[in-house]
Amino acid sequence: MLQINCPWCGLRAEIEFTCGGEGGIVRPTATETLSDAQWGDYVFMRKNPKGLHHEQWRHSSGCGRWFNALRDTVSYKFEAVWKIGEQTPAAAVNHVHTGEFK
């Protein structure tokens, strides 16, 4: 069974969490001035990569917060977790979404 660590709980079973999607993607803030593919990027495309992920998770049945995660998306082992506006690991830095939008 693939267990989780919540950065607040610690260790859970997998079944008491829900993912986010990929995690660090930042609302543009002039939606005005986005072309329809813009807007179109910004709400629908994601990266789907093999291996290292940067994702958002939810511990939907534990204490409901939500957190950082770089997940290998070959073995699903999480390699690092982190709270919402906490520093990244130095694990993760190469792996993070920066938040800007193009």
The other form holds:
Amino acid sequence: MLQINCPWCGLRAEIEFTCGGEGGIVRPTATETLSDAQWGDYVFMRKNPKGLHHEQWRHSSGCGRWFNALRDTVSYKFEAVWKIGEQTPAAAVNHVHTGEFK
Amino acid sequence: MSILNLRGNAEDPAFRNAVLRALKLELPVQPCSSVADHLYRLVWVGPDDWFVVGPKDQASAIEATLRGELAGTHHAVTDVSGGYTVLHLSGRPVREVLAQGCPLDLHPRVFKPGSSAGSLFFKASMWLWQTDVAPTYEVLVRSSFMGYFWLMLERSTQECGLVTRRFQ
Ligand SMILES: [Zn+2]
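Moving on from the form predicted alone, kindly provide the form predicted together with the partner chain as a structure.
Every chain and every other molecule in the complex is listed next, the one we just looked at coming first.
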């Protein structure tokens, strides 16, 4: 059974967790200035990489917290986990969402 | 049982001290921990989230005491006695019984009196903590899942037998 490291509770079974898709997507503030293409990018477009992916996960059956994860979509290996608001670990810096929309 | 949900800022000493004055128990702020005395259980369920379990028909009194002491601090106290129920599970085979439906490592090296965890028993969410080395566990389950939980408990105890007792 795959174990995931919750930043609060430590190593727990995968069935206690929910994946919330790509992480770090920031809701645009000045929405009235967005073009349709920018809205589309925010709402629908996701990276879907083969390899390292910044994701948000929730320890839904445990502490209930959302947290950040850097996961390899090929090997399923979790390279890093960190709390919401915590500094991005070095391993993940080049993979986190910048909050910019095209 | 009287079951209350307590929310507040674990880093605020005023909040922690108010809980200590109300329940005479130190608020468990370490993840996955719990404290217990002859009256109350205080269970960590998240970094700003606890369950307070007390004797039957005491929920209003506990709520009033907590609210009195917590006045002026950022907090929330909610009586959830109607939504949850607590089971005491004890006996030698209880780890094997729980292991059939729960992914937690309950080996005494890892999980001991004072530990707590939110997890699953088959498909039902539960919050589990240990109160002594017998071992005795207490399991908090949503009332709406109790029928399911009990059915799975009966199945999981077929090899070792299940004796039921009612607590006050
Ligand atoms: Zn957790």
